[in-house]
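Single chain ahead, by itself, as structure tokens, in the form predicted alone.
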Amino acid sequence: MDGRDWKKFLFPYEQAVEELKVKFKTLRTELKSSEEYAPIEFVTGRVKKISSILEKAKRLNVPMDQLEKGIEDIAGIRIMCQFTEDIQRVAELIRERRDFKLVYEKDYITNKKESGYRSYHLIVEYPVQTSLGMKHVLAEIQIRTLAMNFWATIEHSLNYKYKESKLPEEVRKRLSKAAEAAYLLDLEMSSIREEIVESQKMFEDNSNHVSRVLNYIQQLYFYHRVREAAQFQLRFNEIWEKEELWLLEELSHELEAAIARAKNEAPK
């Protein structure tokens, strides 16, 4: 292929990457607003370098006119996730889908690979419209923790260096170490899940508040209320010096009673 061919082969599966990553985004948003917990940490993508392509071929003997099929992470999504429990969940969501087919899953947390590696993958087929019509093309879909990708991400660096068969048996022996500290880690995370989860949300909703807050004294300043909004900003300064922060939902309510009175006395 010439570059203007490469560029042509590999666009469905960037425009693959693009909508996945949106759809996945989205998913946290909705799993946020409707369970105030998301499973979804973030969402990363990526469309294979041509590099990596032809190195991966080249090892699995794949043929040039057979990479669409024989290839079957050019397209890939990593799902980030806060726990171990969080994999699974994201998993069956995946399988639920309608928008893409499900081709096979390959578990390598419970069966870890020979040198620690940890992730859960699944392979997808997922449709693209262009200008020539559908195409569908196939995405790996990697769901791990932050602790996995850490280490995932060190291995892949190390290998590249070395390439796989030359990893010197000393940095093999650590980075297998190395992963099971990372598991451990996890498991001590998830043995702690809940008190995380409610310092998170705690901390989430006193930024809310504050948000809410300060958004509201610029309202009343707006409607040139501004004796008012400068006792109410004067009540959140004392809240925010003495980390009164419980104070700030009453706070809150009794802006929007304020801004509704400044409303009704406004001139029409």
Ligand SMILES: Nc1nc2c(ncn2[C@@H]2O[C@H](COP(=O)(O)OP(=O)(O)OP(=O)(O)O)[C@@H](O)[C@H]2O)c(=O)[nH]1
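Quick caveat, the model's predicted, so the values are computed rather than measured. Residue numbers count along the first chain shown, from 1. Compared with the form predicted together with the ligand:
Shown are candidates Q219, Q142, R193, K49; the hinge separating the rigid parts that shift between the two forms corresponds to R193.
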Second form
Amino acid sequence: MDGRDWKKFLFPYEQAVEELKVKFKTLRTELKSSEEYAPIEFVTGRVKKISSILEKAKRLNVPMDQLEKGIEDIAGIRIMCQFTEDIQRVAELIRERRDFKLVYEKDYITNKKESGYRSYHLIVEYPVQTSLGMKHVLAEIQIRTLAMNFWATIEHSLNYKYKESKLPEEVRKRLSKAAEAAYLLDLEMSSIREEIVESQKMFEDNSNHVSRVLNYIQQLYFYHRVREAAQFQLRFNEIWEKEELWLLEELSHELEAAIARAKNEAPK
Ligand SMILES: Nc1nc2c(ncn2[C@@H]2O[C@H](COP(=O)(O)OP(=O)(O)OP(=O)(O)O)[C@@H](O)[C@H]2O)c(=O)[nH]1
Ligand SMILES: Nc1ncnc2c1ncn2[C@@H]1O[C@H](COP(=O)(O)OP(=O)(O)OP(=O)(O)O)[C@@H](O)[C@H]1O
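The form predicted together with the ligand, contrasted with the form predicted alone above:
To see the whole picture, the full complex is given below, headed by that same chain.
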């Protein structure tokens, strides 16, 4: 292939990468506005360099007329997430999409690579509208946490630096240790996230109980149970001052019973 042939060959891949980047960035914005929290932190993409395509074709024994099928990452998208849990959420969103077809998935998170590499990969077939008609190209979508990305970026550049001479054993061992540290960092972050979600839920439960109790007290006043309502109000104030909000659930049950009694005894 000469320069012009390569340009023609790579054009649909360039279009696919540009379109996919826009789509995932838009998805992030959309999720952020609807759910306050987006499982996507940022998105990057690239078209593989000609030298890298040739190198890989040689390494994998892919003939030049089979590049489209034989090399799956000529178009590459990378999606970075804050937490490990976000990765499956993003993968699920990709599986549900109808604007491209999922070909297969590679889970290097459950089964990390020998190097220590962790990431979730999806190979998709993306339709590109060109001036010559529709063309379907393969694209690789890598989903990873910020910690996984940090490790992979450094490991990639070290491998690139050493290239032919291969990584010295000492460096390889250290990279393996660093991979373990990145894994532990992801674990720690996940447990912090769980704690935050838990405390947010507790806060929501408590504020629901507060508004329910205050509403019930109002209802008692409505049924002219002034003294009873004032007693409940005092108990509520005490719970509030002592910050013993877990007692509100019990108080709200007692109030429900008091309202039921008041309803029964109210003149018809
Ligand atoms: N930094 C880093 N990236 C990796 C590693 N293994 C895989 N990757 C990335 O994941 C892509 C796909 O790798 P694989 O799933 O192993 O498939 P492959 O296309 O046959 O890739 P090769 O590993 O190059 O044979 C690669 O092109 C890299 O971008 C690794 O050990 N370190
Ligand atoms: N799916 C992807 N999305 C975004 N960037 C990628 C993707 N895959 C690789 N890259 C980045 O593109 C640059 C060039 O990588 P290149 O394609 O030459 O090698 P590779 O994909 O890491 O390895 P291989 O040739 O073995 O597949 C690197 O910075 C790499 O991190």
